[in-house]
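Quick heads-up: it's one chain on its own, the form predicted on its own, in structure tokens.
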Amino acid sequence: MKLTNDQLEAYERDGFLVLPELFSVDEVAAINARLPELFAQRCPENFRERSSDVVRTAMGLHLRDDLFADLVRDPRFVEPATQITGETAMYVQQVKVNAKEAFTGEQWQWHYDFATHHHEDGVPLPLALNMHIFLDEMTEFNGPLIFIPGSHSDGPAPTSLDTVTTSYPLWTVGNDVVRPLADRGGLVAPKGPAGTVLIFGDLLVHGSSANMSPWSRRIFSLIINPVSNHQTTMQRPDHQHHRDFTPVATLAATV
């Protein structure tokens, strides 16, 4: 699969982009199907809400499902990574579901993941991107991910670790580099149904709000990174971060 120019063009000046219904929905009953088992393991990849004790963002789910295996190596992620980056060689950096139940779905700050990449990892340059499979129709109303476009034009901007607001870690982006940013760049929350893609870099500030709808909202994520740009410590454990540097290889055919 490869992007058009005009594809390529939206990606270098907002930062994202946006690919409506890329995977069908037998594609995206599939990979629903596999969720509860892997939400119901209590284990160290699997961070749950405080408030809730339900499933926040499982991790490592390429080794513990083999859908999940197949998944990341399809044409549909790996041919555009190629194409943005204009790298052959890229790893699998970070499997993950991030759910917001219905109800009791919290936040995620305003961030950008280059931050913990860094801070984290070592990772050397922004160059990893994040590929997202809406596994739930996104609506206005079940906690979308909000994009402030064009906020990666600037390089990295200055976070801190925040520890407390949640139940998972995050290098977070204060509100006084926030707005100036949205005051400028405005804010995007991309909305459409269950298979709909995200793609965008490590370095676009984006949060979302609790889920206080009555439908849940999960997202697959695929972070996908060059090998050459890979990370340089191993502070955090392989499901966050994996430490596997193989050349990720595409599949002939879809999931």
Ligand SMILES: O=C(O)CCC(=O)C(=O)O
Contents of the next structure:
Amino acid sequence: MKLTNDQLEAYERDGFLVLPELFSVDEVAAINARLPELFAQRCPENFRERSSDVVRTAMGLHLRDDLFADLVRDPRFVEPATQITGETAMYVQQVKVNAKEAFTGEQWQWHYDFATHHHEDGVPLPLALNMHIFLDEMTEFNGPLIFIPGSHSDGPAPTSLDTVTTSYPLWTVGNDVVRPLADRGGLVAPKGPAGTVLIFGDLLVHGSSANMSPWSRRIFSLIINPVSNHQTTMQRPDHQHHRDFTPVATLAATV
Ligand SMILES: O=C(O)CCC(=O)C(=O)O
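Next up, can you give the form predicted in complex with the named molecule of this protein, since the form predicted on its own came first?
Let us now look at the entire complex, which starts with that chain.
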């Protein structure tokens, strides 16, 4: 699957790309069918919300379920990632489903991913890509991701480690940094049917608010990083940043 020049230009300019309904209804249903069993497991890979026992994020999924082992090698991820980064050797850095359940799903603070990748894992450069699939319809009501278009273009913004706002420690961006970026670039919350793909870069400032709607919102997220830019500090557990730097082979290339 190849991105067009227009799509590559939009990614460069905005810092993200939306690919509507790239995965079919049946593919999404197959992914969703695996979640109840995975979420029911009591394991360190399943992080629960700060205020409830509900799973917030379930990590390491490609090592826990064959369907996810295939999904991370899907050409619809690997080929655009190669095009955007210009790197053919990419490794699987993190594989998760973020579940923002109806009424209980809590916020993700303003942040950009590289701050955590750099401070926690010693990743040298902001080259990783975060690739999402909407597993439910994403609406304005159920806690969509909010992006600040163009916020990647000034380089890494100042951050600080937040270990209290949610159950998941995150290097976050303060309001004083967010305000001028948002005044300049505005805010965009991509919405759309299940199966839609989002791709965004390591410096793009984003967050999402709590889900107070009666509709759950789950996303699949694959973070993929050039092997040449792999982590240099191994302080976080493997499921938060995988230590297997073997380049991803696309499924098509292996059959
Ligand atoms: O699930 C969300 O709403 C936020 C996810 C996110 O910030 C991320 O994948 O970096």
